[in-house]
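Below you'll find only one chain, the form predicted on its own, shown as structure tokens.
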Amino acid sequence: MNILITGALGYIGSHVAVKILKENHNLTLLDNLANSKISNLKKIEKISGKKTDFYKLDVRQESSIKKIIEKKNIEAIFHFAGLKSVKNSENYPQDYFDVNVNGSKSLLRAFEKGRAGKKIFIFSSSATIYGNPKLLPCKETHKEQPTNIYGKTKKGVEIFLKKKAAKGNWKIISLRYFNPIGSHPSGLIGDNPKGKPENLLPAINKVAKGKEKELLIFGSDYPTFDGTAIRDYIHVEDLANGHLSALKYLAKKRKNVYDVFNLGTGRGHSVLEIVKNFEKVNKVEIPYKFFPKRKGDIAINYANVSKANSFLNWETKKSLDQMLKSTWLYEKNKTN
């Protein structure tokens, strides 16, 4: 199959790219390098043992992407490109709606104009779409009430995708991620955001490596067993396998389809649990300090993944210890 990945050199996109190449698909990579590095291209090629075409483009460059879709006869798109900071989404809502929502619409238009036949589209959505869940574990049928702008942009794209799949030759899935962590077993690719990290594990890595004095933990009085927020952490390799499962599921479908699936482990861990386990498995110390809660953060969320288990024939395989060991392996190997 001829496949295009947007945001292909980022954290999740790069892991999916490796999986796709090892499945012997024809792959084209696209990224504007706003939050990723060109060095990841060589790492993807080294791990997979295959060369691939790369274009430095923004998803809003509709006419250029349309030409690539036509030239490469693209049949399926994995869409990862977008802004992803919850904090920044509150400070720059217009930018987030422009890149995440308008950018997705532009990409869909390019795909529609560039390909007449069946089109497979797999969207990188988020558990933030649920907001503060009323029932746990959180199912796909849960009401969508995002508490932050980032989650609202994901909901906006999903609404558009559902309408798009109702007509034309579309087969679409939105994958609602919980909290991806971990790195490739080679230690070559992992979560390496530009600037000050906002996600927990990159922040822990900086402290473990001595680049930061202490970890800032936002919120110590949540209604949880230790006062810190609880999340469902999933290994990025398991997450990447979920994308392959979604591709195979859609490839078998003859009719138009739109569906959503949670990708998580179904288990929650608190921030302090993650810190203590990281210290234990990697034999390092992580000093920390509590700060006030951030706007838009919630106390607890973890997934019900029975739908993905059943329909996508997918399940997670990596343990929390494996997630935390691979995270530190990548950080130790990292040169930039």
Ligand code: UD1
Given for the second form:
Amino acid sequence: MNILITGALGYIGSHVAVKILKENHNLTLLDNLANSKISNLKKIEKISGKKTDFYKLDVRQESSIKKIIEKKNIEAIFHFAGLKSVKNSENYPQDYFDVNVNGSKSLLRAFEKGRAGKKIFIFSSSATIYGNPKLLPCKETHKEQPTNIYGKTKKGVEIFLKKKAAKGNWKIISLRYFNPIGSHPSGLIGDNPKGKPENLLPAINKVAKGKEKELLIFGSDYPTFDGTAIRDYIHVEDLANGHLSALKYLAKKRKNVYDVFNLGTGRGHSVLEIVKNFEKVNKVEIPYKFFPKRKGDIAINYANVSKANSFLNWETKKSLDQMLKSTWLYEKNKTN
Ligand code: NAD
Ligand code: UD1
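Show the other one: the form predicted together with the named molecule, since we just had the form predicted on its own.
The next block holds the full complex; its first chain is the one shown before.
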């Protein structure tokens, strides 16, 4: 199949790119490098042993993207390009709506104008769309009530995609990721955000590497067994496999489709559990101190993954220890 990946040099896109290349599809990569480095391209090619075509383009450049879709006869798009900082989304809401919502709309228009036949589109959504879940484990049928602008942009795109798939020749899936962590076994690609990390594992990595003195744990009196917040951490390799399963599922469909799937492990772990296990499996110390809760944080979320298990024929394989080892492997090797 001829496939385009947007946001392909980022954390999740690069892992999916490697898997797709292994399956011998023809792959075109696109990224504007807003949150990634061009060196990731060489790493993707090194791991997969294959050359790819890369375009440094903004996802909102509709006419250029339409031309690429026509030239390469693109049949499927994985859309990862977007802005993902919850904090920045509150400070720069316009930018977030523009890149995440208008960017997705513009990409869909380019795809529609550039290809007449069946179009497969797989979108990176987020568990943040549920807000503070009332029922756990959280199912796809749970009400969508995001509490931050970032989550609202994901909801905006999902609403648009559902409408789009109602007519025309569209097969669309939104994948709602829980908390992706870990890296490729080669240690070459991983989560490498520009600037100060906001997510837990990149923050732990900085402490393990001695770049930060201690980890700040946000909140010690949540209604959980140890007082720290609980999340569903999923290995990025398992997450990437979920994308291939979604592609196979859509490729078989004859009629229009729009559907959503949670991608998580179905198990929750507290912040303290993550810190203690990271120390144990990687034999490093993570000094920490408790800090007030982060604005907008929730106590507990973990996924009900039975829908993806049965319809996508997908399940996670990696243990928490494997996730934490591979998270550190990448950081340890990283030189930039
Ligand atoms: P990332 O920042 O590592 O990757 C996103 C990539 O998109 C980057 O390489 C960036 O340069 C590129 N990009 C940003 N704006 C662009 C634009 N206007 N045009 C072209 N390229 C652009 O993030 P990630 O963790 O790989 O996330 C990928 C997708 O998954 C995002 O849409 C994100 O919102 C979503 N998601 C991520 C997580 C997570 O925890 N990592 C969780 C849920 C959902
Ligand atoms: C956050 C976003 C969510 C987004 C997800 C993936 C918020 C409110 N939510 O989810 O929208 O989809 O990232 O990008 O920001 N923690 C610490 N110290 C740190 C960092 C984190 O204690 O330095 C804690 C957090 O308070 C949280 C847990 O670790 O309890 C996980 O945090 P994080 O990795 O940021 O993910 P989420 O908050 O689940």
